[in-house]
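Here we start with a single chain on its own, the form predicted alone, put down as structure tokens.
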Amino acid sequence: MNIQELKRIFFNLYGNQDQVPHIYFAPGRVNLIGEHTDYNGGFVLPCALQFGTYLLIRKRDDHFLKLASTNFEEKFEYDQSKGYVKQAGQWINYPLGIFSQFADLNVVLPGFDMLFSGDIPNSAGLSSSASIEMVMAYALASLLNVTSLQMTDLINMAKRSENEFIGLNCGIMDMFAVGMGSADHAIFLNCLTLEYKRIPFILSGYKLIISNTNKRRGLADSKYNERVNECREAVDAIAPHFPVKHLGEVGFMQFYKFQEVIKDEKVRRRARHVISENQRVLNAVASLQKNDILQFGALMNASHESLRDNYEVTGIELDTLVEESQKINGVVGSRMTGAGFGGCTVSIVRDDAVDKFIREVGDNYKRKTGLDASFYIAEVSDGPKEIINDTL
């Protein structure tokens, strides 16, 4: 990203050279195993990348808010004085929903002059929503000294945002994995109780390859508060046979002895997805620990096909790009990331095999569904930062 480019422009929005802008950044997320899990107190294996999301902001002499981004043409002047209110279909809506969090603790918030700026894939499924929250919640702790905020509360203020702000009924693990990034390691984490433990994630001889099906989604609006309540079902039919209030609770053993309890037999899919992968990501665990890609490659592949089969958030246009993708000889595995319906995949990819993969993937995709897809080879990044002297 070009900071000197990203000033000049919000110079050309806002004026006055003469006070500058603190630079923030938060990286985007995938979820390399564990789709699903984490609004069902699972566990879930994400990593943060270097794809995100810029945010140069500067304070104001007033109260009033004002919202550009380089990713859409709509721009906003927003009066805090009338409270925070969700605005229909906008963007705005991610940077709002944090500012109606630290009203809520009673933080005093001046007006300020934004500049959004991200390289995350809209509607890709790397979570720029959280990306976007997590940036503007670390920027305002930092700009108005709120030093009792740790990160923890700060990525509990971005979940609580889009439950009750955007009305998305999403897990913990975006903005967790957002915040927690670290460099070259993958965050395993226990969403019901947040216990939390960085796994080395070293691809020597690989790369990993995220694939956009470029087919437009909007998640909010999508069948994933559905599943959700499909869950809740599971729940609710297992609870009377045995004690649990999440199926993350429910072991892989113990599924199979209650399942039949569960009566609606799209419900028991349902619920057997869940439990399955939460066991996956105790393997994939395991896996990396021993630096045994090829097990974790494999685990991959499993984990799609219950996504397509059991949990049915796949569609033509990811179930696609994944069988090209493990058609390719040097590709270990191969997976949706994200709550599907279209987004991505990602991949784990052997150096010598990436541009036949880029290559033939992206051919045969196109032929099979008229789109585009595209792809980028990720890294492994860092969590929320201020950028100082314009370097990352």
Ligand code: GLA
The other form holds:
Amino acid sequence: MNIQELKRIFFNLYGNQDQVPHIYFAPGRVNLIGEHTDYNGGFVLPCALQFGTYLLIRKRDDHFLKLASTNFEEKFEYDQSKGYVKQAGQWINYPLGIFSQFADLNVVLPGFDMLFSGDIPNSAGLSSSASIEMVMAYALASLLNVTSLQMTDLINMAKRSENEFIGLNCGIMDMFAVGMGSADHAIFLNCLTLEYKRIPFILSGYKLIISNTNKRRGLADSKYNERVNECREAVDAIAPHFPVKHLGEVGFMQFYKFQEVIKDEKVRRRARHVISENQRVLNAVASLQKNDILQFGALMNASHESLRDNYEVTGIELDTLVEESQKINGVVGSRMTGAGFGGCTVSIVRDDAVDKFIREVGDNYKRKTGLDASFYIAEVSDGPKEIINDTL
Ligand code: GLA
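So that was the form predicted alone. Now I'd like the form predicted together with this ligand, please.
Once more the chain from above appears, this time first in line as the rest of the complex follows.
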């Protein structure tokens, strides 16, 4: 990202070159394994990416928020004295939701000039929304010197904003991965207790490749909320026999004893996914610690199978991309990542197979779906930061 160019756009929009804006960055994320487990109080293993959201921000003397983005046409001027109200279908809801979280803490909020710029592939399920929320939260805490707020507080504020202001019942994984990102580490998180550990994730001899189906994720939000409700139904069926509040608390062996109490076959399959996926995360962490990348890859493949057959959140594009990836000699594992219904897959590919992977998977995917896939080589990166030296 060219920071000088962003500064030029900022001054074109807001003038007054004497007052330079602060510049912040928060990454996007990719989940390695542990899908649809976060809102079930289970385990996840995501990492932060080199792509993310830049925010150029400068205080104003009044209480207006001026918002622009290099990714969207619309610019906004928002009067904070009217409170924080969700705007129909607009990107500014992500920063606005964070302002409302700070207002709820009685932080006195001045006006700001803001320019956002993201290089996370659009609608790819790599958490561009959590990245915007976290860059906003981090910038406000830092600029307004709210030292009482730790990173975990900012993460919780971003989650509350997504749940209450945006209206998506997502779990905490995305914000946590963005907020706690660390170069060359995956984040092993218990979403119930928020205990976490950074696990070294250095793929010597392999690359982590993100492949984008470029399929629009239509209806994804309503299907997502439907899965959240199905998991609640599963808990309601299990709870009278076995006192749990979340599927993540149910062990793999326990589930096999109790599964018949879930009468609805579909709901039972949803629970089977969550509970088996939870166990796969534990096994995946153990295999990383033993540096057993082949076992790690086998767990990724098993995760995809369960998301396809038990959780039913894949679809023809994701399944084709994964099948074609798994066919390539040198691919140790491949699975969908994120919410599903489109978006991206993640694959571990031996260095010498990367070119062939991109060429053949791209061709075969195009032949079978008519769509062009995009490929990105992931670099596992750090969490939010202020950019002081802007020669980036
Ligand atoms: C989306 C949500 C996350 C998580 C994943 C599925 O990315 O935002 O909270 O539930 O789907 O694992």
